[in-house]
Each structure stands twice: as structure tokens, then as C-alpha cells.
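Only one chain is shown below, in C-alpha cells, and it's the form predicted on its own.
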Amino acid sequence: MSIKLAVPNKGRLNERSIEILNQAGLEIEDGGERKLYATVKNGDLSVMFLRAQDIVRFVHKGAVDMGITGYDLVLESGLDVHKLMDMGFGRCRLSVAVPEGRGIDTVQDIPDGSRIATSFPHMAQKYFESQGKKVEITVISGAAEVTPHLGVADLIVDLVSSGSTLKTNRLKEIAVIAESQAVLIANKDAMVARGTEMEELASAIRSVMDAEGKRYLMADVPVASLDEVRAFLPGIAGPTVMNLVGRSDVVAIHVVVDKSAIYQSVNRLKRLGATGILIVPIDRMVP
């Protein structure tokens, strides 16, 4: 039986999610704009496309072994899943905010009776008894930001990630209730069952998140300059350097380079006289 993976079925998650599992080596078969279920062409996997704040109770109840969705959907349901690894995209946060010029600097200036429009009613309602404030729910299914100014909430609960959508509908940040990204989750029975395969598929999904800002390079070096090079170029464990056929003066190096670093690498491999330098993306990182 194959493992049932559930990714989210649109929005910011699915794309992304798509992306990693087809550079993890999965490549998905198409089942059209509106599918529901994909089967992996080259892996023992199912893939589901759900609703993304359905998931966590899917893999809660069993009915699919694991899935990818947004960390503070997790936290909203309350439900006991494995969390098997962040995965560094979606991210966003869970804030209180309210509309400008109302005299609300923190949540401490919140009045009593308040009503709060959000989507996360169950962690609103335990951040702000931990405070100590006592508040109105008002759930909403959306649009949170409008709803102070249509006179339905005095402020908010929702995601935030840039914060322009505040700035647009004339509201401020005020405090952060959760920290949120895209996570993998598993259902606790299933890891016990069949945890060997599924930790295959978690390593999978991290190789290729621990390849995420990294690049392979190769260049042409001076022997003469070989020390310096290992200095500033480590990799992971140190360059690999390699004989040139009828060369005793320059030889072939490998190396894995952050991202960020790679400007300044291929500047000072130039000034040592380093030539053929060549970048690589790289898709997997496997230890």
C-alpha cells in the first residue's frame, strides 16, 4: 500500500509544495485543474489535494499518512499529529492588530468587551485569556481587515507576512501570537507502522530544502593558491580538489557554496588567478 501524502489543493503552499516534491525525484502525474488525487510515477506514494485547513484533521484521523500545511493551522486545530520538520516557505505570522488612531498601543490597552474578527478563534480566545483580557469571537471566514471599519469587530486576528494588506486597510500591528510556516506532519499510528517509509519520504523533502541557498562550483586553480582557497572555500567537508591531466601547476576544484557567498567567492577565486569557474544549481542534498 502506498503511502497518502495531502498537500494543500491552491494558494501559496500548493505551488511550492509541487515544486519540492518533483526536485525530491516524485514526479506527479497530472490530474488536471481540478484534481483531487495524483499517483507518483516513480515512488510508492498517493498524492491528495485538500483543502489546506482540512488536513491536519485528515492526518489526525488516519485517512491520509501525512501532509504538508500552513504551522498555525496546526496550532488552531489542537490536534495531536507528529510534526516531522519545518519546511521554510509560507511563513507568516498570527497577529493582533488594530485599526490606526483608536489609542491601542499594545494589548494591554485592548477595553474589555472587545470584539475580535478572526479565523484562528481558538488561539485568539487563549492568547487574550492569557493576557487577561476578556473578549468577544466574532469567526469570520475571511476579509478580516475590513471588518473594523464595517463596524462588525473593534480589531483582528489574522495572518500577517509583509504587512502592506494592514497598512492598505488602515490598521496596525500590535502584538504576534504564533510564528507560522509550511510544516510536514505525520499521523502518530502511521509512523509507528510504517515510519521506515515515511522518514524516506521526510529525507526526500529535506534534501532538497537543505540544497535550498546552496550552489556547486567548480573552477580551475592554482596549486599555488590551493591553501588560500580552502580558507575562504570550506564546502561541507572542504573542497574537493582533483589532478588536470598534464597540469602540475593547477588542479580541479568542487565545492558547495552558500548562495549569499558566491559574488565574493568568484572575485577572489578571479584574483588568485582561478579560471573556468563554473556555478551549478543543485536540486538535492543528501547526507
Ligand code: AMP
The other form holds:
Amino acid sequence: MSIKLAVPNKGRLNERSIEILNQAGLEIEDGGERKLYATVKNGDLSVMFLRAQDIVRFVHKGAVDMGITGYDLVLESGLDVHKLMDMGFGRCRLSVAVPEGRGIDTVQDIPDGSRIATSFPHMAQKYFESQGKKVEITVISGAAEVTPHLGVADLIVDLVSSGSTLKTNRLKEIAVIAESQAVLIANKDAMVARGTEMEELASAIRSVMDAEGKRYLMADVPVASLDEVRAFLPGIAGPTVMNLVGRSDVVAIHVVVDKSAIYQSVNRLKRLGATGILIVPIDRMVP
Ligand code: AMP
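Moving on from the form predicted on its own, kindly provide the form predicted in complex with the ligand as a structure.
First the chain shown before, then all remaining chains and molecules of the complex.
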């Protein structure tokens, strides 16, 4: 029996989830919003497209073995699922925000009895209780940021990513309740029964994430500069150095470099007389 993996069928997490699985070598076709099942051309895996909110529940019930969803939704559900890994995208924070110009700068300034609009009632409730604040929570299913201007709430608890939605709606972030990003979760019983296969999938995803910040650099380097090049291009296990046929003065080097160090590295290589510099992306890095 293949492992059942649930992937968000729309929203911020959909596209990148499919991209990562494809990069991990699973060749999943995005069926679009109406499709429930994806075809996986290889791998012992069946993929289901579900709403990110539902994924936590289905994983918890064991209807699917694993799922990709937002950590904010896992926290809000309060359900006991196993988090296998953070996936490094869909980063956001659940924050308290108030209309500008109300003289509220901290949570302590919030008057008791304030009305709060949110799609995260459990986390909001727990947070305000922990702060000793008595507030009235109104559950909404989205667009919290308009509610203070409509007069139906005094402040909001909502997800913030760049902060531009808050700014547009003249709201000020005064506290962060939790940090979130996309996570890979698993059903706890399935973990016991099929831990090895699940860890294989997690490890394939991890290899994509590890490769993301890296580039593969190739260059022809004068032998005389090799020691200096080695000093600033340490690679994973040091650069691979290869002889070029018919050349005793030049060698070829291949090395994995942090994306952020590419610009400097190329400049230094050129100054040391390197030629034929090639930089290519890496799909996966499997240690
Ligand atoms: P931003 O303007 O970038 O701060 O984004 C804020 C808006 O996007 C709010 O309406 C949030 O509910 C939503 N949002 C931001 N990040 C996420 C996320 N990772 N998952 C779901 N919704 C998000």
C-alpha cells in the first residue's frame, strides 16, 4: 500500500509544495483546484489535494498518512500530529494588530472587553488569557483586517507576512503570538507502522531544501592560484580538482558554493585568472 500524502489544493502553500515534491523526483502533476488525486509517475506515493485547514484533521484521523500544511493551522487545531520538518516557505506570524491612532502600543494597553476578530479563536483565546486580558472573540473566516473599520471589532489577530495588508488597512502590529511556515506532518500511528518510508520522503524533501541555497560552480583555474582558490572555496569536502588534457598550467575545479557567496567568489576567481566559469543550480543534495 502506498503512502497517502495530502497537499494544499490552493492558496499560498499549493504551488511551492508541488514544486518541492517534483524537485524531489516525484513528478506530480498539479491537477488544479478541482482535482482530488494527483498522478505520481514514480515513487510509492499517492497524493491528494485538500484544503490546508482540512489536512491537519485528516492526518490526525489517519485518513491520510502525511500532509503539508501551515504550522499556524496545526497550532490552531490543537490536534496531536507529529511534525516531521519545517519546509522553509509560507513563513508568516500570527499577530495582534490594532487600528493606528488609538493609543494602543502594547497588549497591556488593550482595554478589557475589547472585541477581537480572528480566524484563530483558540490561539487568540489562549494568548489573551495568558496575558490576563478579558476580551470578546468573534470568529470570522477571512479578511480580519477590514473588521475594525466596519466597527465590528476593536482589534484583530491575523497572519502577517510582509505586513503590507496591515499597512494598507492602517493597522499596527503590537504583538506576535506565534511564528509559522509550511510543515510536513504525519499521523502518529502511521509513523510507527511506516516510519521508514515516511523518513525517506522527508529526507528527499530535505535534500531539495538543502540544495536551494547552493549553486554548483565550475571554473578553469591557473595551477599557481589553486591554493588561494582553495582557501576561499571550501565546498562541502573541498573543491574537486581535475586535470585538463594537454594543460599543465590549468586545472578544472568543481565546487558547491552558498548562493550568497557566488558574486564575491566569481569576482575573486576572475582576479586570480580563472576562465570558463559556469554556475548551475542544484536540484538535490543527498548527504
Ligand atoms: P501580508 O500583506 O504579506 O502581511 O499578508 C497578509 C495577508 O495574507 C493576510 O490576509 C493573511 O491572512 C495572509 N497570509 C499571510 N501569510 C500567510 C500564510 N503563510 N498562509 C496563509 N495566509 C497568509
